[in-house]
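Take a look at this one chain, the form predicted alone, written out in structure tokens.
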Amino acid sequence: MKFRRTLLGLAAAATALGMFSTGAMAQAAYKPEYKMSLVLGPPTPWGQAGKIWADLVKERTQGRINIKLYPGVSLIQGDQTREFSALRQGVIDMAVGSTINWSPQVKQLNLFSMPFLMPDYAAIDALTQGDVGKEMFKTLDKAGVVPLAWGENGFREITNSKKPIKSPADIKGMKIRVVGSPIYSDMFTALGANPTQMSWADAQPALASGAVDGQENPLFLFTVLKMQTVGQKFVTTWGYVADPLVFVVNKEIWASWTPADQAIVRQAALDAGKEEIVIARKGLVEADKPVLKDIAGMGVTVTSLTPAERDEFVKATRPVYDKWKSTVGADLVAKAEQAIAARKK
């Protein structure tokens, strides 16, 4: 009996040292830092959106998992269309990232560029909090990461140093700067523009020089940079495409995770997420819009198409809305339409 419960002891012993070593192992494997990667730091929402997530993951794992801020995609030499790349790869380890910037890797992402799509916010809150916004995460786990959470870095409105734009007709043959993801190209040269692709750093020299006439972005970023002293002295708000932003990290950091600190960290995303879509929407879901004062303030002319000049870019796009909907999926891009079709306005 005695040698029985030496035996037990000796058992439970080997049990609890064995505990012991498997979560010593757990924790060494853990990093010291964790790598997160952004297009903009604060003070703009995409940046804040980065920050409330790692502040929250520190706080809620008490130190455990610490993560640093990388914006202007400095992991990555500042070429943002190879972000998700280098998350597949782990350069990055985790990232709030666009859906443009990310789109050409997962062409279903192209959806939230689909030409005047998403008339208002609620759409975009019908797509990306519904069944397709999950169905894009299941594509984003297939394509190589671990999705968690939407972010918004908003609508992107068109400015320009020329004239007030109120049709097609008046963005004829002006030079816009576009984003790297070809849905953008297609969709200026149909309106009669001339495209050009190029990153933000390089953008601002030549808005300033008049070599390039406009661009597009969302408000935030125009009183953020000032764009009026860049010559960008006219802002229309079109509301052509919405860009969501995607709290994800990479699969193999994810799995040397606990599941407490997985859940932990998918909550956090969650609640960051939620909170960054408020600080973005804010200023332009109002009434009196004041964002759309600030900026007039600056000594800039704002227009505001109504509803029958909208109409005519929507028109003047279709034809690049239909030849992207099979590279997205037709299907998919159906599921979109009927959930927007059936949102609550």
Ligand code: X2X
Given for the second form:
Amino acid sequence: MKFRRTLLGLAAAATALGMFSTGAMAQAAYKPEYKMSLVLGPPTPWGQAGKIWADLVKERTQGRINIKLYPGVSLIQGDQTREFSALRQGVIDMAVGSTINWSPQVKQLNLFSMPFLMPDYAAIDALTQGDVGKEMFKTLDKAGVVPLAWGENGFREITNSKKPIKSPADIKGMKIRVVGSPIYSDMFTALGANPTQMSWADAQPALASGAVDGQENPLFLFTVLKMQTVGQKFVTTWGYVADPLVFVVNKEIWASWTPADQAIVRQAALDAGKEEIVIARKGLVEADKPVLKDIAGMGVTVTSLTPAERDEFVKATRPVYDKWKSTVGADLVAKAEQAIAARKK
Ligand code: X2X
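The form predicted together with this ligand is what I want next, because the block you gave corresponds to the form predicted alone; please supply it.
Once more the chain from above appears, this time first in line as the rest of the complex follows.
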């Protein structure tokens, strides 16, 4: 009798706590804090992407999903090319990551690193906002994460401490820091340079000490870090590649959220991505390109290539393009080329 009363009492208590309603069961599995990995922090558009996403999610879920930013890929000790594996394994709950850093694990992502594939911003949009982007998300899903939205790091321009780069002959022998993703070593080797793979964390001291002569990254990073103060006196805007960013969530974490919360996180990623792409392009899409003026104003020589000069770089890297076509997938590359040719300018 006493035993039965106790059982009834327990059942009543459990019902009162809402333990038998499915929503509450799922909520019981929510973590107090989710870890978001980023390479660059909030002063950059990339960092803004993460912050906007996290803030929107917190607000729209009334704090049910609380996200902390870990810039500098600090959850994996700065080893950015391991980020995708860490996401899949659950060391990282969510990320806004560059296609470059995940390319060693997802070979199709090398598409965006194929030299001179995307001539302008409309070309990036033609890929990410079209069928190629959808196909890429299917690939990412199969590779073990939940992709939600696109953002943008940007067109990567070459900077160095030695001299203006106008032709492949100028870059010959220069020690250039590249990300640890093999297509970059291939491209700079094809140009006659001496590429050195290192993480972004290691790149900054290497630039400061002169251990490397140059690097390639979107120009906002040049301005944010004041790269002229570490000897980077020459910038060439060649727009050879651009890396989109991808907003993703670990699969188990995703499955632990209610469908309503999943919808909120997805929509927040789409909204943040859209807003961030505008931030990333600011100063570079206007006719007078104020970012270039700012950089020139810091005593840096900014070189814009004529179409004929640019063509020399296209030709020199064409064998790399052809070599990587089969790795990325000839069909996917053909689809991308068609989408770009048909883009609205
Ligand atoms: O390491 C880089 O160059 C950076 C910050 O652009 C990436 O993470 C791809």
